[in-house]
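Presented as structure tokens, the chain that follows is alone, the form predicted alone.
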Amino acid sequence: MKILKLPKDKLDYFASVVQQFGEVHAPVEQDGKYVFKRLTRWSEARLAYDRTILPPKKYFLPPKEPLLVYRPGEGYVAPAGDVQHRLVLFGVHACDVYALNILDLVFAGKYPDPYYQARRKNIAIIGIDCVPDGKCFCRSMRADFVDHGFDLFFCDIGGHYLTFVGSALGDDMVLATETLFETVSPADIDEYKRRSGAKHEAFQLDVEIRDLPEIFEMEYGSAIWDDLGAQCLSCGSCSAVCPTCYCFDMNDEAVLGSRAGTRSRNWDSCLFSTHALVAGGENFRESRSSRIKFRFYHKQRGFVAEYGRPSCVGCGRCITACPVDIDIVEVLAALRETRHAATH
């Protein structure tokens, strides 16, 4: 991997030119907060963002997707869409960008998805480091630090930002803005190291992982699942914010009076109550209890069995969109630390 530094006053030039790669879209801060969306102009963007609303994961999957359109005497149509539009995404955190690498293991897997593939394709990463505030937990799910996923990644070194380059795209991009970007120094590279380690240190949550899923089964018939459940609403706001969430359900719309319409696909939650409602009318998750556990035994323990690690990549979006304040941390502890009766 090669690794150069830019000078951090020639960051807006360095955007100028990259916008030549795709449309730029970056964080920008809405009602206090902040979200993913196009720049009209440079200054819009905010870099030192605790995180986004929704993750990028909008851009690759998005809440609304037609796959196809039907019509008489034609069949089935793929739609027009936008899975070839060029972008280049500024500024995703580390985790982010991990939550991205797991939508790759599902999207690109077994049965590849094309929509989620061309946009992965045609969308350019351009990440940045970050500072852990009170509801990070990436550490403790080894998504803090990221090798791979991104075509250039920035870490603050104080007058320069640390480049990798990930990709033959950042690379152009780094051979597009001509003599910009320097060689690093050894100073840069002991500068790098002690901001890498404070930033170990400055994380205030910590979660262990350590034999998770072992717990999660031993303590499937918990009460903590019915105390949850009766605490939850199930709006699926937590999964509606979660990078890695991709649960869809599809839908048929038909215009009215022919025999045309438009499938597509939408995002679904777990926690929705119709989630696991079938033809008949079966439900086999009617209660909240069982649908918030659901979720959280997918994520901890279904999804390593898959694919070896927990699909939570510990951004806290969770944490901060539960209208009822449940806070997986505070759950993963109480899992752990739960006390069972003796028994003669």
Partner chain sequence: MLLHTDTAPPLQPAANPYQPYMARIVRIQKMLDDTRVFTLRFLDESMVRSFRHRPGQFVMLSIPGTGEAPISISSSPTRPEILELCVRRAGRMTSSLFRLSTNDVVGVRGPYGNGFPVDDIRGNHLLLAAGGLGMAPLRSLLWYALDNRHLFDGVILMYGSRSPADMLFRDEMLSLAGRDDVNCMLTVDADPSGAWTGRIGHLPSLFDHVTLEPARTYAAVCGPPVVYRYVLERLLAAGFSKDRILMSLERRMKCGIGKCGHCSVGYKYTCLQGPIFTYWDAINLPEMI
Contents of the next structure:
Amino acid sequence: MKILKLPKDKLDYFASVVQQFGEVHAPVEQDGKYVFKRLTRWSEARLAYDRTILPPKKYFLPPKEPLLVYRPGEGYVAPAGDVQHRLVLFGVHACDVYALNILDLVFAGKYPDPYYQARRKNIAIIGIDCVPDGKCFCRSMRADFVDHGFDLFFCDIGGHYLTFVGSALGDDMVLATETLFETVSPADIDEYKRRSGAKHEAFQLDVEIRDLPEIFEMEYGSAIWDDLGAQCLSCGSCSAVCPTCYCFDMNDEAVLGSRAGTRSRNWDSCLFSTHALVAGGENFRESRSSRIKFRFYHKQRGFVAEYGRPSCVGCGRCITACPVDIDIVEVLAALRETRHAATH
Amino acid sequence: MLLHTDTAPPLQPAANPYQPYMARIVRIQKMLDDTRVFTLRFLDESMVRSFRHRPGQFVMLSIPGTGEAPISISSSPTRPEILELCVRRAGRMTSSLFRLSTNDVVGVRGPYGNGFPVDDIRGNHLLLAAGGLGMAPLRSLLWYALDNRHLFDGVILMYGSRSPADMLFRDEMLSLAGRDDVNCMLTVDADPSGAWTGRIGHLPSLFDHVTLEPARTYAAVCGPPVVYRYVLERLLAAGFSKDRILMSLERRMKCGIGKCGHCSVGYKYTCLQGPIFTYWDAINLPEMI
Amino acid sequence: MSKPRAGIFGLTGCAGDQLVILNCEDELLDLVSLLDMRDFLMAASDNDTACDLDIALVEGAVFSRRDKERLERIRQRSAMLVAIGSCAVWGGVSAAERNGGLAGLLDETYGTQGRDYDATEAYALHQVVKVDLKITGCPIEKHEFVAAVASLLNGDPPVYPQYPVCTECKMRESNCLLIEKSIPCCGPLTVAGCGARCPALRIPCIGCRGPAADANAESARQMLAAKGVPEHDIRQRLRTFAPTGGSA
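For the form predicted in complex with its partner chain instead of the form predicted alone, what are the coordinates?
After this comes the whole thing, all chains and molecules, with the earlier chain placed first.
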């Protein structure tokens, strides 16, 4: 991989050059929290942020997205839409890039999703490293570093950002600045290693994911799920803020007085009582406890079987967004606990 | 008639897998008060020729202005050019479908799902056990087997319904009773009409009247939960291995192509790895049956 | 197909839902041309108050014997009856829990003369007659109303979200008043459809649309109590707009 470094005091200039590659969006402050938003000027960007309320998922799988328009005689056709709109997301954390790499798995496969794919192609990603806080456990989820899925990735090494060039587009951005980027020295590499080690030490949360699928199988009938079911509000906040939750509903909205209309997809959640309800009234996950169990099970066990890793990146958003303090790290620790005396 | 000795050729996936192709309703047959068979034919003749499915697969059916829902295909790929969908009126989508008439246009995309593993079944006996509306997905396999009769050893059909009036495709089923290349066993739970001359009794009781070779037989089962419970019991008692029992399952689906998450059961998507599961799959997946 | 004969009626309420219908500026011409509006007192003077109707839209709660008689008559006239607005769907503020019951309320409002007033306990429409469809909201949302008419004209019931306001609040990426500011917000219990308008303006949800499907009131009560909200306030907050609770 091509690795360069950018003097920190040249970041403003770099950002101004990057505008030619698309509309620049970056984290901005909103009442003490952060959201990815279109910048009106570079000074609004807050690159030292903890986490945005919504992950970058919102750009690739918008909360509500028209998929098809139906007109009698013409059939169903994709609307003009904005999937070709070029954006640059500036300041994406490693866990969130990792989450996009996970969504890539779902929206590719036998039936590639053209809407997601187009957005993934047209939205450039400039990553930036971060300092873990008390809600981060990306290291446990092996998502604290990414080696692909971005165009450029910046790592703070003091006076410079060490810059990983992840794509030809990222390389074009570097070249567009002509002489801004410098070659990396052995001392820079040492500094990177020192800081990487320090980041490792900074994590306050730890989750062991080895043999978690097996533990999920064994604790499928655990009373933990009943307790969580009593606590969960089924409000869907955790799913909405999760960078890897992708469940969606599809609904048709007819034009007044016509069968013409629009078919849209909207974010959905497996915590909603309608998620597994079929016509005729049978509901395969009627109880709240079965639904919250499903959410954990699918992420930590089901996804592992399907794609070889949990669909959780340890970003901590679900912990911060739950009104009743359901904490995934505590849940996983509780599942791992031994509660019975040894019998031999 | 086109004989299919191979599995369906791979369909070139459309550039947009969410985009339905328009099809015309060419025939509507009333089966029961709340159950009809809709026969569809694509408007585009190239789709008529290229659409191929495997028995047990389903399509996503769109009704303009109303929505989209998964419906299993009841016709056999050996009888191409049309699609027969046997539908019970159960909700918003199917109610809307029941208000349509012949010549109305609907949207169809697919076929989706794995379908029955016909290549594995080849050379074996095939036992089809359907209860009630469970005939809808099994009928495709039934006619596939009868139209490719030389590929299979014995073919046994067990079909149980509440009453003779509740029997789907009744004339067709009764006509099979006269054929010597299929052991067609029909039963009804009760016969209020008094005109039924066939068997009366629950579906599992048909097992008392056959000798099965479990090691050389695949059983395809579909029906309401009670059918699964008792038929599975009989199959296991007869010595069937759990991966020779095939079941067609229903789940909520929005996309049909493994994205929307609704049909997920544990770590499988009903729309991709199903809707046909072996009993072994079923007992190893949570909430499966 | 002939145009469906429609009527729009108001029982005890603020007429806000009928105003929303009249405010559907972009769609009003279409609505008028697609429906044969026979009886809409608020908008017309030449009403046919006796004809059979295909669809009746009724706002307001049943709060008097007269309301009850009118509603029963509307039900008799109409093939389909749609409750519009939180009062019609849930009983709304008319039915809000209060101390002293109806007698106490009348005394408090009108003094001793109030006892003669034609008032009953307040009911949601479904507690009095069969209701075919409910469009909740205080007032109803314009887009949900138009979508309902569009669907019904095609013979389909409309599809509304049944999940809580929180999900819509997250969709528009508002700050969480409950978590960040410990402000009692009814978002987790209230059915979405409003686009989480209030929390986006930093105003807590007061539950005006009524409960979401499967709302977990007990857990929410514990959560609010843990934030120091007095039990009485919690109860009142949860019962202001939807005293009929999950029974609807």
